[in-house]
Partner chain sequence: MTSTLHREQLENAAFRAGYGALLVFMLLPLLVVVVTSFSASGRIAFPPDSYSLVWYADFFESTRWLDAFTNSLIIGVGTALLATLLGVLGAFGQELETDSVVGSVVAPVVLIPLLIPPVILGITLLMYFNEVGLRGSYASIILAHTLWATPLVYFVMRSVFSRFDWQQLDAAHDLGAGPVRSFVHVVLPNVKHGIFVGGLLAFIISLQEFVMALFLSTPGTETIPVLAWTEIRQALDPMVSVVSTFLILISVGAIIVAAIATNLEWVSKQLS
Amino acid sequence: MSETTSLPQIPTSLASLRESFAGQSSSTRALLLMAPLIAFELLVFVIPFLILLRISFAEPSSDLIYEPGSWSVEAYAAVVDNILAFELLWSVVSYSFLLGVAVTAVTVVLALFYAYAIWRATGLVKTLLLFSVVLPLLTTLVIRTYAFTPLLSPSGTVNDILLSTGLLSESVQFVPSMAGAVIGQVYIVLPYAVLAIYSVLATMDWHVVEAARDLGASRPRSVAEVVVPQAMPGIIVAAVISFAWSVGAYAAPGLLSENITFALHVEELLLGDLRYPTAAALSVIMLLLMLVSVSIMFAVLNRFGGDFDLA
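Output the structure for the chain only; the required form is predicted alone.
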């Protein structure tokens, strides 16, 4: 009789897979669980950014989009020189950051009040408030941003109401303008800011606020000195989300403003002028400026004693 070669048994049942997974070390199990996320981050973010970085160091070409295989800092020099000379890129970068600051200030204040209202509400009211935050996220970004055009135009709904009530004597041009871009962008980022702050408030003990009021603190003072410091991690996260998104905003400034952000200018450089190295260099510089801004926000958080474990 011929000997039969035994093949290694392959675990096919769920129990066998579970035993095999349980036999791994904790670090190996954590790595296996994170593997899909790591692969996604590499494919969607890291590799495209490395390609963008490589293009930014390519030499511009008159015949091609850029000179393949070449290395040059000409694109970075052109961007920096243009900014320092207060030319077109200076207005683009300054408007982008001005929009980011304005949207962040308005969003954080509104989100703090709204998240506080959700935290203190109960039952059906709390459910409706949370649903009102999530509902805009179910609509396409461009559609809900474009909806502000008929609302805020000189002949739109808002102007009609203000004129009919006598609050205005003539129509105001909200769009296209800076005000329109701020309103549209606030509407985009507000749900994320509310959820970031509410996630921290939900971990707070209301009895601490009651204790402050028992000791003589008024309602505004108890909120300012007890609730706000405890909610600081969520506030900083909301500020980072709002600022980073608004500086690189595309839809709201494109539809509701007459000025352009750096994202719109990058599109023009890519699709209109075919200046890929310059567009890539501008994107990298803006990313570095954003990292500096985020670092400053984290420093503010540490100064106020916030704990990011709650965020």
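Bear in mind that the values here come from a model prediction, so they are computed numbers and not experimental data. If you superpose the two forms and keep the largest set of C-alpha atoms that fall within 1.5 Å, you have the rigid core. Positions refer to the first chain, counted from 1. What changes on going to the form predicted together with its partner chain:
The rigid-core alignment places the CA of E268 less than 2 Å apart between the two forms.
For E258, a C-alpha deviation below 2 angstroms is recorded between the two forms after rigid-core alignment.
Given the form predicted alone, corresponding form predicted together with its partner chain:
Here you get just the chain by itself.
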């Protein structure tokens, strides 16, 4: 191999590359096609999380955001101590989970009802109902959230209507309050939950429900004993999504309530106080707590679905 052959090698190497690609077995080719996706997930997801984990074990530093190369569990100890002493972090973490549970409960019930209505509807009504789910989904959650302020504030539309009809004697402060945060967050997650349940219902056979009715089941009973168990995979997805996103909610509690959630607190730690190890440790702890809660939720819902297995 002399140096003179190196120039025309470029096109031949391209051709040989193509040939070798063509000659690959289908599994190698599949791997090559998946390679960019795998590389992306490694570089932008897996490695960043390893770095987060690493920073959570770094020593806090006064002049840098953390002490490079140091190992310490100080950040974890501080976070756990603070939670167990029922101080600020306890209220932050417990409020986040309370919001998550409240939003999930409301969302799953509403989503099941709405998905059922979409499933039963036909023609124009069905299109309209689907449109009403897809449109908010495609709108930024900042918009979805702030629109509730003129509606729910003490001098807002809802209070005006309730006052003028005489249902209320004095205005109620829906925002800022926890109720406001729950309403705003339900609005954010409801479209996803409805679609998750609807996509399962859409594959279901209506005749099974009819059969239950013919056998004398009332409508609510036919829904509870036939529709709900069959829709359980969708309900589980809806519940997990609602819960995960609501525990980590940022915009709705930030705008519609005065309580501090985990997301708002960690932003303060990171951008305000520059306490990277603490922010990282708190994030890791929250992720673990969420993982445990979701696993429990999964187990409970699965058992509930399993009892009525009609499929």
